[in-house]
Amino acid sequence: MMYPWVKINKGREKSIERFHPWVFSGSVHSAERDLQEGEIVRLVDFEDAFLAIGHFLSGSLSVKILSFKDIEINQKWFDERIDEAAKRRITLNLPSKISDTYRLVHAEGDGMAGVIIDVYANVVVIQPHSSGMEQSLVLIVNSLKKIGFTKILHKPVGKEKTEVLLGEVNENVMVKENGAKYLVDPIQGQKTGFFIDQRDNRHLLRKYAEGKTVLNVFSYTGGFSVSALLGGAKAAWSLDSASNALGICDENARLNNVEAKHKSIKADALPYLQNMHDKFDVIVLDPPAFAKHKRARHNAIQAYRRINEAAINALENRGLLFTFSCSQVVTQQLFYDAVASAAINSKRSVSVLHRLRQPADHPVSLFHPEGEYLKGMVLRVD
């Protein structure tokens, strides 16, 4: 099939030749014709030599590359990519008897720029991040059906309603993660319903929690709280501003028989931390992305500094802080510097015990370091 060509400015083809999957508008010289959002295009260099195939976008990011080979993007391509992604998860022991929720496709990390696919027990959630992948839903569903999935949702980014594409799906789905039970709402919940990317970090908290008091800030539905209590925490408090999330959080505590040691608090995080009198042995800070664009990065860094300073001040001596950033535009170093600034302001001795990241079912292409969006640390505070 002949796709319309997009010509790259002379010298700007180097990143494509290094297999980076994004092409920005400043690199584009011309196009064969007016292009539609989501249309498949054929990238060529200034001498008309083939470079790659991808989906066209009309913003500052002009093309998300799907293949560096001159091939057709058809049902066979989707079948092969999704089947290969599923096989990679099997090597990670996903799903397993103790964990049946995981990311099946992680966009560029699995060679499918513009879409993520999450699995919640027997329910699959597709979340496109480009018009091209939105327009490819039928092909994606066909591929998922071929590997055995019978309940499939489409959850658009933003305020559009989630739609059921295949089978019947209830609002709350029961999943397992490292033996813990959680209710997930893939229809109304944040992201695709649950923060799967914190699986390994929740398990690490469980190892530190015995006999400790834990405050889980931005708790959502209580993943870290339940993990801490299953690890033997003396008490765990879940702090969030959303009543519906806290309702599921309380239910998750009951499902795991730890409700007697659990408490939910509806409040805004920063003022609560700054004004509370209680001290905790462990605090978890897992805020939403404070910056989704570079223009918001400075304000985000200041927000990370303020919330981490408040958390450090709320810890007992020899306390632990699990702190995270999921803002892609805030690099590991910028996040580290923001937290270091918070520690300096607190005038307490702080050391790094662990550097944390997303789990292996959220792979990062070596050629696309931007895919490593989750960064975190475990800090000891004296």
Given for the second form:
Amino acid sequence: MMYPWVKINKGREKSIERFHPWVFSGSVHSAERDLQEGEIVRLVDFEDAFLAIGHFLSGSLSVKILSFKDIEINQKWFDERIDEAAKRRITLNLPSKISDTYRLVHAEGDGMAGVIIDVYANVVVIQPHSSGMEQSLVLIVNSLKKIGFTKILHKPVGKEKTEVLLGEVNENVMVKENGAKYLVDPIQGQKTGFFIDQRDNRHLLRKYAEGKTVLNVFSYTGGFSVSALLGGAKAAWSLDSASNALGICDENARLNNVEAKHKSIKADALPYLQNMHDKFDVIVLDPPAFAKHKRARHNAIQAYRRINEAAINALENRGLLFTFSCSQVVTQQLFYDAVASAAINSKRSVSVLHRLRQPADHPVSLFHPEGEYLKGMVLRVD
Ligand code: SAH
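With the form predicted on its own in hand, show me what the form predicted together with S-adenosyl-L-homocysteine (SAH) looks like.
In what comes next, the whole complex appears, and the chain from above leads the way.
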């Protein structure tokens, strides 16, 4: 198969030779012909030597690389990538008796730039992040069928509707995570339905929760609350602005027999925290990505500072703050600095007990540090 070539400017082939999977438009010199969004292209250097194969995108990111070998991207390629991703998860003990929700494919981290695939018990959700992957859906579904999945959904990013591609899915799916049960609504829910990426961090909270009062801010469907209550928390309150999420949150508390100690609060997080009189032993802060682009970064950092300051002020002595940022453009250091400045403003003494990140089923390629997005800390506030 001869894919149209795209020639890279002199010197700009260096990052590709270091296996970085993205090519920006400034690196592109010329193309064989006018290219359609989503087409597969063959990247060559200034001397026409082969570099890589990838999906063409219009915009500032021009190509997402699929292979550094001169191969055809066909059904076999998708079969191999997806089968390999599944085998990697098995080495991580996913799925297991106690956890049957996991990320099967984490885009660049699994050598499949432009697509994520999440598993909720027997339901798989495909979320393409490039038109090339959008156009490859049939191939992806075929590969998933071959490894035994029978219920497959396509959930586009943004406002477009979720579609069922295979089997029947018309109600919430029940999943297990470290023995806790959660209902997931992959059709109407946020992201692909559940924030699988907090699995390890929810488990860590369970370890510290015994006898404590917990306020779970930006709770979504109550993952951290249920985990804390299963760990013996005295009480857990879940706060979110989305009523749908809180509806499922209450169901989740019942499903795990902890509803007597649980309460849902529909509120806007910052004013609620700033005006509340209650103090808590533990506060979880897991806001949505405050910055989706570099240009929104400055405001995002201010927002992280304000919300963390309000949370620090609402903790009892020796309180624990589980604080997170899932904005890819806010680095670990920027987040740390924002939280440090919140601590300074609060005039309390604060120390770092843990530094947290995304779990092993959300791997980051060493050649693509941009794949790292979730960071967090556990702080002790005195
Ligand atoms: N910690 C959750 C995931 C949080 S996702 C888990 O473990 O599943 C972020 C959540 O923040 C979403 O549920 C969203 O509805 C909520 N949210 C966004 N803006 C908010 C605001 N201003 N106040 C309260 N909640 C908000």
